[in-house]
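Just the one chain here, laid out as structure tokens, in the form predicted alone.
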Amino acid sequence: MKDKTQRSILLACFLAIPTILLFVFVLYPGFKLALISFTDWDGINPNYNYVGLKNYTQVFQRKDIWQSLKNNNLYFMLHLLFIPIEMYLAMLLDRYIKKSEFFKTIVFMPYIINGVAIAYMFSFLYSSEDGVLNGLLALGHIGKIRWLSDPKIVNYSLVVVSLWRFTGVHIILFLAGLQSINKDMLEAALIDGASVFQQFIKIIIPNMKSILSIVLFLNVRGALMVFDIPFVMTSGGPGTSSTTFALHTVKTAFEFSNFGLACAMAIVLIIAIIVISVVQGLVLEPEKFKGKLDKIKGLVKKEKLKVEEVIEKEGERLEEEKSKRVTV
């Protein structure tokens, strides 16, 4: 057997398993999800009817869905406001704290703890009867606060849990970005008399656009898909005041047996994440999109020249045949 044939067989064998897994666990479920989103399937009955865009229309018209998105927006905004603090903490770990490996482990620890365990831990802290926080407030003769049962503050209580869990991984990402910046540049700025704040604005942030883009993507994705914390701690309550979009989707499917609408909500969620990520990339790293656009334009131009060349040769061939016929 020739080497080329052996290489082709080996390559096909290596690619076969991941390709099959991709089709079975990603493409087929995605196709099925999109198909069900156009039906009124209840999740049990084998028969269902196609309802066109009715489910998608409901997604944009129902007030409870918009309310859940408003709760997601609170997660996004508070995480967004926390990003400068995360960058500053990363800079402190990088420059000023000795034996920072210990602190890196400490800040990263919440991310690797199971989300359900974290939710139960904070449920104990927030308990209105014998919780730690209300116990501390009692020492200052302050009345009890209903951290998880007051509709006005429940979402803020849950966002604090989310911040505690995910801030560490953002700090580690920013720390990796800081360590990739050329130290000579920072030393030169220090010699020129630049303050820490000026170095932060003029050197660090511009050189960390890629890391910032990743953190913002994680922020958007995490805010739109937050599920475990409100599900375990409040089940979306009191009422629906802490229900997020993902929690609403799960409830629509498994509590209200409306799988068609739940699938439409999931499709809208996927499209929203993709659109927001593209817009974010255009804003933060326009040069990358410009480079890709120029590359596409170059390919189109190249193909256009090839087509023109083929047309020109075909025209010459036809002219040549025509002149031969005239001669005959």
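Quantities reported herein were computed from a predicted structural model and do not represent experimental measurements. Positions refer to the first chain, counted from 1. The term rigid core refers to the maximal set of C-alpha atoms that superpose within 1.5 Å between the two forms. Compared with the form predicted together with the partner chain:
Both G298 and E316 fall in a single rigid part of the chain as it moves between these two forms.
C-alpha superpositions between these two forms give a turn of 13 degrees for the smaller rigid part relative to the larger.
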Second form
Amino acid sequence: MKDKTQRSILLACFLAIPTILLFVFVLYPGFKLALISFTDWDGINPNYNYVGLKNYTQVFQRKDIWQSLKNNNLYFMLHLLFIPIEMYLAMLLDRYIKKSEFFKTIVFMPYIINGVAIAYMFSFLYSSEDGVLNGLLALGHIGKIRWLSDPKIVNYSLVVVSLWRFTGVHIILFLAGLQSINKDMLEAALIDGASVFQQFIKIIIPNMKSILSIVLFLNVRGALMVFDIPFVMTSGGPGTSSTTFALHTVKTAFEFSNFGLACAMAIVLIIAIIVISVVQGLVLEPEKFKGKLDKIKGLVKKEKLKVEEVIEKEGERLEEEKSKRVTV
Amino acid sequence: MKRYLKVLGMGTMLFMAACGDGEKKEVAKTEDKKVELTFVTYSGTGEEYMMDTNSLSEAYKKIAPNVTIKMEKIPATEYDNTMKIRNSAQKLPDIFPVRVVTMESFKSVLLPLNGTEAAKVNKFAKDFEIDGNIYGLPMYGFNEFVYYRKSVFNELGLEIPTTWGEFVALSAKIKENGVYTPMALGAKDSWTTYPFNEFMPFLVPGGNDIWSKMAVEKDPFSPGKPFYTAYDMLDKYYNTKPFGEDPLGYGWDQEKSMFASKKAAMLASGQWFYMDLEKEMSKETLEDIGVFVLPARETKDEPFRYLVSAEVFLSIPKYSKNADEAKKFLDWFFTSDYYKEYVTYMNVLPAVEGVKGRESMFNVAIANIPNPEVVLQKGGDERFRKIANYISFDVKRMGQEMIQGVNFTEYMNEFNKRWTEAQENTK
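Complement to the form predicted alone: the form predicted together with the partner chain:
Whole complex next, starting from this chain.
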């Protein structure tokens, strides 16, 4: 009895504590965020007005917001282009490099370094006054490049930092995927005379779809939420040329006291990530969605049949009753 | 009778003794009631003086032994956000400074200080009233200057400019020489453009309240309007590239170093910058530093407008549990000897009538202004703040964009459009 009570208390705690934490730190703030997105709250005044969908229409109408999304797009595209390279590097580490543990550590290292420290480090590399990169260019008698102050270049400079930081984690994920592939399949393909490229296309990629979808999800989420790198290195400048969506959201809230709009932007960001991820999943693993869709269709069909059966039986019953009445 | 007198005498003595005890108890009660006043400020407001050099808490303890001032410093760049976050949790300190540009937003949570002794003696307070209320008491005032290297001016035979044209020509002459960058500007940190992009619209005939005036205008970015005039002057100046090779590539720290190491001949900043210079330069090199006031007038016949910025508006939140004690502290602070020592240390303009600051080259530069006219930098009314927030109007960022190069007419037209749109949407 005592054991049973203890077990019940333990179980209740295990259920209650995470539920409370989830409610306090995720659901309630999320609900509050959504609520504020319909107001004109300035972040200071205790009073605010409900403005309906005004903030949401602004999110879609404002040029500056679209401009910041364009900058996010650059992060997304360049990371996307880098995925095959990451896969290739993972393959190299898996197959051809002996004692790859050391290289794995090196590759993973940038990810575990603090983002702000990385941003500072690259600021020194890019410095137009005494930066390492311009120093190297000077050795080749090439003039200085304004890595962080030329609006045409600044975003590319920042994306390079992001690539340097996140490529490692993608490689490690791909490596885990590669190692989970049955080696017999690859050996059989080799015996059958398949080239490395053919093995890659026909065996590796199909077997790594789930890892690929994780990496793509991380890419979408990461690209839309880039904040620390531009914040530390350029503060979104010069002007607004390297401002990303997340940075714009923070500035809208704190610099321009427009918390309502900032919350609406945050909600749109959440929805955008969900929608893009679903679309990505549809493209990458249509069979999975097809399976789910078939299951839903099956359920609907089953329910429909049940309903039809009930209607039929009811009809028969009514007919029977009618005929009885006529006989009487 | 004697007996009665004896009893009466003893009774009186007992009564007096009881009264005496009561008084003692009252004093002890007051002394026992310990109060901790939290006072948060941002870096650059003389916090090291108030916290370490000449402890403000210790000085006030002599006046009110039961009150402890607990001071905290927040980096200036993080200050506004930190205060907004603390306010959302109703955790603002008992005393904290509000900047002139955020006063309008904070007014709803601040306690009016109208009747206080501190407000009566503060010579700037009345000018910054909002809706007839004084919400903050500026600790001091500043003048803005152009710092210059005397040796460079002597070497190139340059004179202190008194019109905008002379100033532009002066920069061009330094640039022509090819040895020095005319003006150090670390515009990677957008705020460093403030002596130009934030203050110039006040200095051309814009006036103290230019922001509020702009709020009711349909096209404040059109030719003939103060903002346009000021920015047109700046655009032409920026086009002469006076800030060196890559002003957007380095920030405030590098800008300071450029000037301190004599790579740049001038640097525009407030009086507060001198404290930074004192830390970076030796006494001998400091003697090579001179200051003049940025001339924004186009001809010598016009008045020479110069800016006085009131700074660090000490405020008390409405929900402070120690509001009365905080008011008493402010009354003491602005009327005390401590305040006189503080403004002397800071080398700034005292905010209190009758207090004299440090004699310095700044006073001389101000005294030498021909045909002077004081302009106060006000933060703009509610209408202006709404419009500015709606379009994310940031003059310092505009400075960065102008330095990187814009088509000026199109740039101003775009702002006119955005301004009108904001006016319609923020009615």
